[in-house]
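Next comes just one chain, in structure tokens: the form predicted on its own.
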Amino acid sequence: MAAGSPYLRVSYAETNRIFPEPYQRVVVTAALVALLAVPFFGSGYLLHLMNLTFLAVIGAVGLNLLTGYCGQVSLGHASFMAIGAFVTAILTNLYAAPFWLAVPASCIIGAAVGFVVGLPALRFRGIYLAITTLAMHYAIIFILTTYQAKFGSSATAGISIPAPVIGSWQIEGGRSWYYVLLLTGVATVLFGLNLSRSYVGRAWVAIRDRDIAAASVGINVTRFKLLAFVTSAALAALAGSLGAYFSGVVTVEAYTLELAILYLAMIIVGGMGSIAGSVLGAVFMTLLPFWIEHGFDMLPPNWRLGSTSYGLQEAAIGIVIILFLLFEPKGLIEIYRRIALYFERWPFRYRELSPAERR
């Protein structure tokens, strides 16, 4: 490869750039311009779907930092989102806390709970860690259910939240929320990308691959595991807080174990240990139910079987997880990498050596 080639790496700094290839910077710039223009051309339904996707991206990045990078399996991600939502509801309704104060406070409290949960999780790994976080999920949901039943308007209606106000600007409507969530989603992705390239991210990867070896080279395994739980919980609480404001109501029924499984599906489908994979997985899994529903709407009326589309939406999550684990365990991001590598090396083609040639 020529010395002037844009794909030649001559230093670690070049290898560690967020967008190492020239075309990536062009694609990302074009994507951002297109996203900024969506509210001027898209329908209200499209804006709603995009807002849901931005919220999913925030939560997926947080879970991928914990599970994909640090290797700590968690089934309690939905409970951290519930904490962020309920703290926001309490601060807004009881203390009239403004938007700029309620959201950071929700993240701080979510991070504090993540620290507490991370303490017993330090002694477990694998399936035992998953069961520990699952038990924590049900404990938190029980507490929030009790609070909703006693202090909410009803046991099932949830707790209403007024539209947030920043200065003289009231964040209300699909277009206003689009830009708020887009900005927050982009900031979260950049935070995840920079954190994953830092000493913290490399320490997490070392712990994920072999925690004993990581400890032997001087990495404080306890400290970095706790940091992973705290960071993931804070981002989950951020998604829950913004989601509460966006929907205008907080109800514990929205934060089920199925939601935690959905976020696991996002990082599995998108790619474990990849921030870009978190984005791809969040987009795919958020829009998948709507694609299925749209497909049923295109069928003749006599072919529609009542709630069959809803059942398929639920089953599709498990089916997609199984298919990706069987045929593409590295997720959508690996498909992108193979396609990008093909065009970068074109017209040359990589061919694996046969067993006879390896001898």
Given for the second form:
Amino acid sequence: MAAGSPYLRVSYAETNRIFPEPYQRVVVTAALVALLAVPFFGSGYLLHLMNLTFLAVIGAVGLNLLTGYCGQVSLGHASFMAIGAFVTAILTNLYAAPFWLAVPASCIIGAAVGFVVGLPALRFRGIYLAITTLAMHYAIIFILTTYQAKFGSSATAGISIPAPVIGSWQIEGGRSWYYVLLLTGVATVLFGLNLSRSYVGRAWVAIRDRDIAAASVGINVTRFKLLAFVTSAALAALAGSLGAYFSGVVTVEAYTLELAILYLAMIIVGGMGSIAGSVLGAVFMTLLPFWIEHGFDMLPPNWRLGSTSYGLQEAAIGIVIILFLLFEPKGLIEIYRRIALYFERWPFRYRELSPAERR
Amino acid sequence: MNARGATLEIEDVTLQFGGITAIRNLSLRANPSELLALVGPNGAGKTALLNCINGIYQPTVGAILLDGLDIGGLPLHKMVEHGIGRAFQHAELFPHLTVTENLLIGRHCRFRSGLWAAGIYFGKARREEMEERRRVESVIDFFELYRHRDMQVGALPYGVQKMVGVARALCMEPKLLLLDEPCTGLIREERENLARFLLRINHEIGPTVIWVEHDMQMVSDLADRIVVLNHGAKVAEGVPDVVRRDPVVVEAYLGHAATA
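After the form predicted on its own, can we look at the form predicted in complex with the partner chain?
After this comes the whole thing, all chains and molecules, with the earlier chain placed first.
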């Protein structure tokens, strides 16, 4: 291959790049430029949807590091987000904490809770771990419900949070939030991608694949399992804290078990053990209810379901999980990989062998 | 990649599972940089002994000393830091990672950067990654695994997987290398390659090797000394020529036909 060819790699730094192929770098740069430009022509509705998506991306990357990479099934993700949101609410209301202090503090408290929730993972696996995280979810939500009933403005109205201020810039309105959440989302994705190509990510995958072998090659399984829980919970708390600021009000009712399952759906749909997959899944699952709504709006008026379409949106989460597990268990990212492989091999094609040929 | 061989002393080790005794009052010694073969029929306690040395099992009675240090009771993941590298009978690789990544996991203990540095991939974390990659490449060279470098391990043929397993153990820069039946399931060409690698490990790198094997011919040709186990106890020990003629070994392992 000629010197200077984009396919010739001459250092380990080049092989270890996040986007090793030149076309990937072009596409990603173009996408980032497009994302930066969206607020200049996008409607308020579009910006709102994208802000919700960015929040989901942060949470989904966090969950994928824990469940997709380290293999620890967690139903506690919504409660980690609730922790982030409530810590933010308490710090801003009781201590008038500024934005730059409340967000990191929420992450740290979230991480501490993640550590505690992660302790049973040292003993339990799979479905048993899922049940213990479920119990933790309900314990945390119970505590927060009690807190909200006692100290909220009323039992159901939740706790309001003032719009955050950085220096003299008040973050208010879809456009300001768009840039804050875009920046945080991109930073989270980069953090996840870097972890996944470092020794930490490799250790997590090793624990997921074979934990005894992982220990015997020198991986401290206890430490890295807890590290996965701590990292994941911190990112969930980050999403929770920013989400609380973004919506301006914190109610415990927002952090249901359905939310935890929605996040699991994101990483199943996007692709377990893939950061890019978490992004795709977060986009898909966040926009799904809006697509369903639009779909119904296109029907003749007497065919529309009105408010009952909400139930359909909930059911759609389950249906989508089942469909993906059946037909595309490796998620949306696998579709991308297939397309990329097609062009890599073009004009040749890989043909699946028939059972007769295989014998 | 030059490891000093360690002395391994196994002192009167007994391993019991409930009423079953897997290893019975076993004592043996492996000298520095020695290629010590461990043979015996199925169920003789060979793998159980490796599991004891490796820390997967704790001996019921007895001590295991590595360079005079009692390593009994140490947690499993500490063994690599103490210089014990192990290749498993069924390779036990991480199927979703590539060969290079599997070997990098063999060097996991060398990484010193924290979570933040790894997540930002800057400075020390980045340098470490390059440095360890360079070392892993030298092991890939050693085992001639170049063309499998970026393949997912789960997709590789069994023989290559076992070679990667040995390579991963060598990535740990062990003072004591434990090989559990590295030749089982290999075709003839792969066995010959492995024999060559074993001799090169012994001569060029120099860790103490404990090699569990069934192929008596291969063991006799390569090993410095042979220890024969049967029913969890040592029945013979010595240089290959002596051990092969030992009547107890012939009875327990080679069968009566060999005496004829």
